[in-house]
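What follows is one chain in structure tokens, specifically the form predicted on its own.
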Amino acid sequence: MGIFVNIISGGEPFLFPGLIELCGEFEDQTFVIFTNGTALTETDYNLLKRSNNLAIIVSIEGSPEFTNKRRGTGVYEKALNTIKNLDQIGVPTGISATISRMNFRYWMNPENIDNLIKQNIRMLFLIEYIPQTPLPQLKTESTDHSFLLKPEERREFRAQVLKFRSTKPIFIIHSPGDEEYFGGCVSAGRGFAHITPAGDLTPCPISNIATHNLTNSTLREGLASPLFKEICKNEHLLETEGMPCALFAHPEEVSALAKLVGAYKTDLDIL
């Protein structure tokens, strides 16, 4: 089918027995794994030192304080070191940021770039928070919102990495901004598609809607399913139109297209 890269994120992965052995079943694929830094133990790294085909990103927040706020005392410390371990034994390793309000500026400045770059890191993903619920009716409501970008921050973040891009001696990728590459939103088998912990197979991450389980259908039938079909039919769903998340910005048209192809909610009522 085409599919030769396959992401594992959590909770943490490395919770989970004999993940190493299994992604080296598969020499044929390449497995990237998102860690938050703290649970690979020796008995890992001595895995991963014959592993050729796994590539670990450890998630930061970017400074110690933004870090160790957000993922508890000493995590950064912790994340950091995972990295030079995994370095000091040739697997490719790199850091993920969630680009909020909070931090955005922070990855904007070229020293912290630059002090990333001496400890030999060579990949960054850049991924822009995406909040759970759609944007409120009320200014007054309570929402989750206040994390997101506004407009032209995300207009000034993504000059910025651009400028990074061709200046830095680092691989940098940055959601959505890169999505324009791809003449908009890549889910739902444009260019990737999500498995969530229970076999459900949805368009992405973010998108808490599906037709096919895993456990009883097979990835063919569902990448060809209707639901999929639709999303990527109706090319204006892919469109992100300032917000980081294509599906996200059309909640109302994709519950209509949830419900035309009997589709079923795997999670939390957020659309």
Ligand SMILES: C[S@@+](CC[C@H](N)C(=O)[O-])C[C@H]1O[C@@H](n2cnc3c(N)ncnc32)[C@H](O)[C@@H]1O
Second form
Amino acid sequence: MGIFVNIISGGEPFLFPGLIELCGEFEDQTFVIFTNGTALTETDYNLLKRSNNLAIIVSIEGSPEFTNKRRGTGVYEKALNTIKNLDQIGVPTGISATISRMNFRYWMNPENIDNLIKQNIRMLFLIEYIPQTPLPQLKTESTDHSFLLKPEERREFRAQVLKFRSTKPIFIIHSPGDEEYFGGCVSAGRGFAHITPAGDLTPCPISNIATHNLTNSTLREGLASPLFKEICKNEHLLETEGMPCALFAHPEEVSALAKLVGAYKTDLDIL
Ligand SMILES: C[S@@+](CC[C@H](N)C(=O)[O-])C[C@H]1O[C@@H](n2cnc3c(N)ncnc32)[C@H](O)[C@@H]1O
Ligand code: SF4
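Given the form predicted on its own above, what does the protein look like in the form predicted in complex with the named molecule?
To see the whole picture, the full complex is given below, headed by that same chain.
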């Protein structure tokens, strides 16, 4: 089917027993696992030493203080230590950060990027914060909303990411900024699709509508579904329009489309 990269994002993937062995069963596939970096055991490191199809990305928020404030006391130190251990045994590793108004200036500071490079960190995922509350509520000033970059801040941030990319020896992935290389939103099988822990196939991790569940239908059927086809076909839906995410920017159209194709919500608390 042309699928060769599988991103496992959790929850916390390292709480799932047998994960590394499971990835090892699919030698022609690459797995990128996102982790908070606090739960890897000696057994995990021993198994990882022998793996050759895994990359492990550890999350921090920015500074030690801010990371520990959001993720818990001592988590920054544990996360960096995990990266060091992975690097020492030859596992490709790097950092992921959720970019919000609280920390985007930290990530725009060249000294902070240089500091990571000095520590031999060569991969950086900068994922712009996407709120979990429904857009209609977002239009009023909710807490969730206040974390979103403002359009001018997003432009500034993007410009700095592009500058780093052309000047610094670190591989940076910026979401959704890099979707511009693909002509907009890459959901619904244009670039990727998402499977929830319950098996529902959703267009993207941020989207919670589905028509297929992989416990009773195939991935091929889900990717060919009217829901996915309509999203891919509709260019307007693929544009972010100043928001961090295209599907989030078009709640009415997405709702109407969900109704049309008989989609159900995979998480009743959000969207
Ligand atoms: C969902 S977490 C799960 C994996 C693992 N438990 C961890 O803490 O990294 C994977 C990545 O997504 C980022 N993330 C979490 N919530 C997000 C949101 N609302 N918008 C954008 N990125 C988010 C996190 O910072 C983290 O780097
Ligand atoms: S739905 Fe949003 S976050 Fe997902 S691929 Fe499209 S623009 Fe990016």
